[in-house]
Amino acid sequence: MGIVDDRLQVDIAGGLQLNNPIMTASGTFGYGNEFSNFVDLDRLGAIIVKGISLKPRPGNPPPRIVETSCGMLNAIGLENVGLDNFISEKMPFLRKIKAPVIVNILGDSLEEYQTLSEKLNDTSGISAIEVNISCPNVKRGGVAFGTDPAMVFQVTESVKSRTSRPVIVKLSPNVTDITATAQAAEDGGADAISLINTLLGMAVDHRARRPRLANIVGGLSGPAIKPVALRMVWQAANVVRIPVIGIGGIMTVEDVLEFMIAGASAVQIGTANLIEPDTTEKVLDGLLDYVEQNGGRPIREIIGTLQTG
């Protein structure tokens, strides 16, 4: 274990101190243990698993990812084991872990999210939780919940209601105004917003005439809709007095000080894992030499320090 440097601590959530702003992002690292081989998982920031539903969930058949320019397409389906299986198998693991672990959750009902925030405040190990509004509401017609700023309001109301660990809402860039989603989130009580989550897109393949993916359309990530977040991250940041966490296409420590200027307190680490499965640590490597460089100040001072004028 790296020791730790009050330089790069942040504060995220309600009051949650990281030891660095370098997350992993849900769905890209497993649940942690997959990681351990190529990272040593204490020095990070925090801890990010892949979505838990209430049931475990087989996800969508093949082909389910794509390479695109400078990106990739995923349908995976949320493939899970569900949540009594993640708190008997996976959670023991995971309390080894001195980094805060913090579980995703996802929902087809507010019931959902609600029984998943109820349980997951009785377990031991886990610093927050992360909400994925990204999913749809069965209830509605299958709207995802991310894309009508009422339906956030309710989600966020609903897990904080039932859970007194911070929660974190994820935001789906799928949306006119990011800003009416972000600040939804905030009224419906999230100690935090994390975003972007994947931007819909498919792959065509020509010859053959058909979709690339087994599930037509999925989640666009990687270093082609860094821009877009760059973008949403700031916009939410200037209208929410809560913590953002930058999410989308972050390869390099380059890349996370642009979040963090734009105003993200930390970020999240997502597609670059799946190409080098160290990238996490080189970043944070790359941040302490960032602020050696920079007469030591601590990096939380350049958060939100984008000047337009």
Contents of the next structure:
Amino acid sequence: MGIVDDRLQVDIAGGLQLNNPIMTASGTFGYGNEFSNFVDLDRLGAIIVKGISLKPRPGNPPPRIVETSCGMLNAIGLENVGLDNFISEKMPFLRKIKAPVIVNILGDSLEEYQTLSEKLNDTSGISAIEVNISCPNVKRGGVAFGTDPAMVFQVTESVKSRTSRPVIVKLSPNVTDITATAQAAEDGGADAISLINTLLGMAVDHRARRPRLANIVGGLSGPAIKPVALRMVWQAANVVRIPVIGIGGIMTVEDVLEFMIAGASAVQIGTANLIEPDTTEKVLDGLLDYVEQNGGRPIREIIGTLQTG
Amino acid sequence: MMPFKCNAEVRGNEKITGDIWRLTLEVPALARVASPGQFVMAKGSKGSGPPLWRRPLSIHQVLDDARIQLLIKVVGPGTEFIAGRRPGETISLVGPLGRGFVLPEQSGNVCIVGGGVGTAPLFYLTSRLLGGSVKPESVKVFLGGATATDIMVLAKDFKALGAPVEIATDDGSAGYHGLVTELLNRLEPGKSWRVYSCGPHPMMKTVALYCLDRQWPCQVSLETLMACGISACLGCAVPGRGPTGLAGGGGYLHVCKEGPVFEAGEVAWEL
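Structure of the form predicted in complex with its partner chain, please, following the form predicted on its own?
Then the entire complex follows, led off by the chain already shown.
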């Protein structure tokens, strides 16, 4: 089904128009090929691949995951194939997909973010870059960038200066004031912001008196975090003029509508992909039904229509 | 074979012991393609949960070109839900998943070492081995359980396949009083054995090291926590050996993708 339905189209970043607002969240959709038998990848609004670092990363020791009430904790440790392998092994498959491909990048230093941005700028078939400044799993990782507005500004500005592609900055929820980091990303030149990344959490085995994750702490995702995500999307959308992409526990089309009403121009589906690998396409079908049932009005008309009066 | 999502209809549900159940499912698309050692991710809840995750379950037997069997030990609400499905109900599966056992091309001596519910995938394996190049008299099946009731039904099923079975129990209520791995000493030392094992991790470690010492080919089926089963989350990592493994300067193996069956030498057992 390659027919474009303009009633589902949304604009997200630097002139990038998506055929629909349904994207995949980085780290829950592999490099796309893992899902080719479950989803018609061509139909998706965009595919965001697993976070890429300059060098391959082996990830954290196990156990890496824990199931929690309505969610999960992960401390995968940003395991990925590294930039060169990504370009040589993963991009040939991704280039054949009609959906825009967005590459999520992560680094230990400003220089790493800059090098990644430059090299990806020279790679064909990439529609935008998403900057992970918030993953809480790696000790030397992005947590310092994501929680300090000055550093958010700096990373955003350096990535922007090295690429002509639209730049999405993915915000950490592990802050007191999300509007400060949202504003910093916009000031740094971000074309869009996406939020939220996982919330820092932990789980304890009371019998062994040990943490359930080898990394002790990890990132919480899934339906458990949806109310926090909705609140932050709404707060951020109230202060920035750039598009906001909502992430956090989306499982159904109703969840998508809630995020869009709160101010999101598009959404990313994450943890749900792990449980029902065809979630994105099911939600997309549901969104089309919603449009049909509401007089065929374009879906973009509901963005930011929350009535608070 | 690329994995797919499907609904399986429950045709039978048999209680094996106190907390172990055997489901017979009609799911031709899977039955026709699943090989021994592969697994499925079964949904452990009605609607959207909880619990959130699917549960990884190895394929216990393929009865014909339409029906498969799963062996389920109830350890929490997810497995309780799956084990509680009655004939006529359906259950959502994703599969077939993972890399299964490699069957020998020629006849030879084969030893199967199973512990408790970990015996599940070894039953399909054994029936395929005996249906192929392996003769019943060159097979030894060692099964371990905490008590006799844990393992007697499964032992009977293996015997019905024509395989000689020896049992070990922790409490001595049946067979050898001790660990199933101690039965390995009963194998004739002059011969070479091809060993297949699945069970608790310490048991498999002992089996793997025993075989590596003797340079016997050995395959183990590992179990880990798993969120997706389709190599998207990378949560099911185990330390690997060799140039691509952690112990060799590389990284982790993923039980859902490179496994669940590994050659004993692929796993960094000491880490």
